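Below you'll find only one chain, the form predicted on its own, shown as structure tokens.
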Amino acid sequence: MISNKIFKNIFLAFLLSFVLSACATQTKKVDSQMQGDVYTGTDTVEYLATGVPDRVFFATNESVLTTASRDTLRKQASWMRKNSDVTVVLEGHADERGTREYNLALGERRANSAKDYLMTYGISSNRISVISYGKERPVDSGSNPLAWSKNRRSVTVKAN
């Protein structure tokens, strides 16, 4: 009877550690495809100009810029200073989770975060418009952490 209980406990401990290690492996797989919160796959990263990425990425439910996002926005600001006739639109996006209204507001906060940062580098607010698409324009229609990380973004596009 006692050895049966010990066997059960050992088996449950082994099973639990196996399940947890499988979860950790999945997280590492996703993390290896991301750098911070920046997805580095070629199907997502596009360029505003040669060598200047057009998008920055955010953590879940956040509009705070990551270090990688600030680096990208500094490159965008430098390019915009050299091209003073260009105006841009910052498109804010969110992943599929959350209500439409919540994600529209979150997308707007993300785009405004990027706008504020560009303005600190001397770009006039007259040259920057902001629009939020919330979860309506995903770059990846998947329903998993990697897809969500690609969709939590602000994209800088040249205005017409």
Second form
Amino acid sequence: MISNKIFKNIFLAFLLSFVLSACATQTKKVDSQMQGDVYTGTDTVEYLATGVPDRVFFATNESVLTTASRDTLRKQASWMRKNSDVTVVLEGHADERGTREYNLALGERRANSAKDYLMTYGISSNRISVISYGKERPVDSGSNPLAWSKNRRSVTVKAN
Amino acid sequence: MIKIHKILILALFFCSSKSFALIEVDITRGNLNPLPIAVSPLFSDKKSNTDLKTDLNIENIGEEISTVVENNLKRTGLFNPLEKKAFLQNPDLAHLKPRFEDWSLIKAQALVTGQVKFENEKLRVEFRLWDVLAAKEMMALAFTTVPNNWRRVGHIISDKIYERLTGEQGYFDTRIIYVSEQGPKTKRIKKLAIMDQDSVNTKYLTLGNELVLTPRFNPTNQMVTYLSYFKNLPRVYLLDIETGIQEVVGDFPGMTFAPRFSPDGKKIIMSFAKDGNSDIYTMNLESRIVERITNHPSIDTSPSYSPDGKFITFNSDRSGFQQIYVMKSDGTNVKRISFGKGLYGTPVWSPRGDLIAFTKFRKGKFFIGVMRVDGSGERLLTENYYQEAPSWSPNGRVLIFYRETKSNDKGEGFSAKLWSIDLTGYNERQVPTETDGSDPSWSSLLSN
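Please show me the structure of the same protein in the form predicted in complex with its partner chain, now that we have looked at it in the form predicted on its own.
Every chain and every other molecule in the complex is listed next, the one we just looked at coming first.
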């Protein structure tokens, strides 16, 4: 009886660990590129200077900056302070799963939240202009959650 | 007791209207019982055909016009144009006096006959509509025009037939402006394009050098407003399609977008985005006076006037998510009208005034639907992977919109096409375009 029970427990534990490990690997796989539905990978990222990524990513329908985005924007601000003649355009974008006009407004809102953050780190507003492309200029043409996460972005482009 | 009375009255009315013998098309159910109609080729004599052949590059003008009519009627889903091979009577004789028994033999309930003559450099087109069962003429009209206008004559005849048989205004002598799309998704080239509502006579109005979006007709003439990224400054423009002259609307220090005309054609209503906030503004095209209509930290966009100009419906995320609102045209009395599950966008007021068409997004699917102007009676007409931006036919009977297909991970398999659907949810069909297309807008009747 006892051995039977132990055997059962061991079996359950084994099963459980198997299920858990399966879960862990699955989350890990997504984690490497996305957190929630915010893109955290680097496939599409370009650099304004060494160690200064050019873009930040957003959750669906959101324009709130993530911790990683704020980190990127602080790097951009510090680079702009060092290169005081540089002016930039912030290009706001949305994914393809929304109506065109609303997405134009959403792209503008995203680019402006990046602009506001740069300004709080001492960059003058006359060095920053903003343009929204809505869903018109995706970087990834796939129709899947990862592609959409890459497309929900604000890209800082050197204007001069 | 009361109920019984009502039914009796209706039945009597129905009987009496029938006993006056005039055929009617049941327009409440779309394409369930399309009316069998025989469109006899319009008779054109040999001399007229020969004279016109070189100019127009067609063999038989009469047959061509009747084909335009036949195709228009067929696309409504309300008519079933009968096979011409089955016609027993010659076009010229039928036009003088149909042998009704021949036409009722092939089950035609209505008959269209006509003739075309080319005289003094003018095209003279005459047509008659006949009630086959009652053996009566229902209408007779004649048009004179320049030969190049022959397709428009076909559209006007279609409008007259449609109006006579359904009791509603027609929508065939109209055009559709849309955005022509080409190239990969990441580098899509977009041009303004215009065509007749039957997909013929496509013309490109811009070259594709800059991104253009959301063209919309002025309901009173052939002016268009749209969004252009000319010089990388997204602004609302006004375009006269006859002269090609265009100008920026207003002098805004930021992006203006989502333009539409007021019903009298004198104002443009649009969104202006500044510092992360989009609000709704109007500009009077004569006085150039700009008025701010909404003032709210949320996104307010996609405005559309009621046909009497007294109200505006628009899209806002002030509740946290995209929903549809209605307000007075001065911006007061804002009321949310969409309360179903999901997100709502692109509200557009019906030219009849009683409905608002919209796009709805729920559980990974996009729907085109209509609701009453107080938000009640929501009806979803069509469901798909992606579709949006409905635009009404000028009679408020048909919606045209665009639909995109899903692409694979490499971005292949993507397309954008125009589609139309009857208000009843029947008769969904693709509207052919030379290239991919999106953002369609339907003109008012050219002949009005």
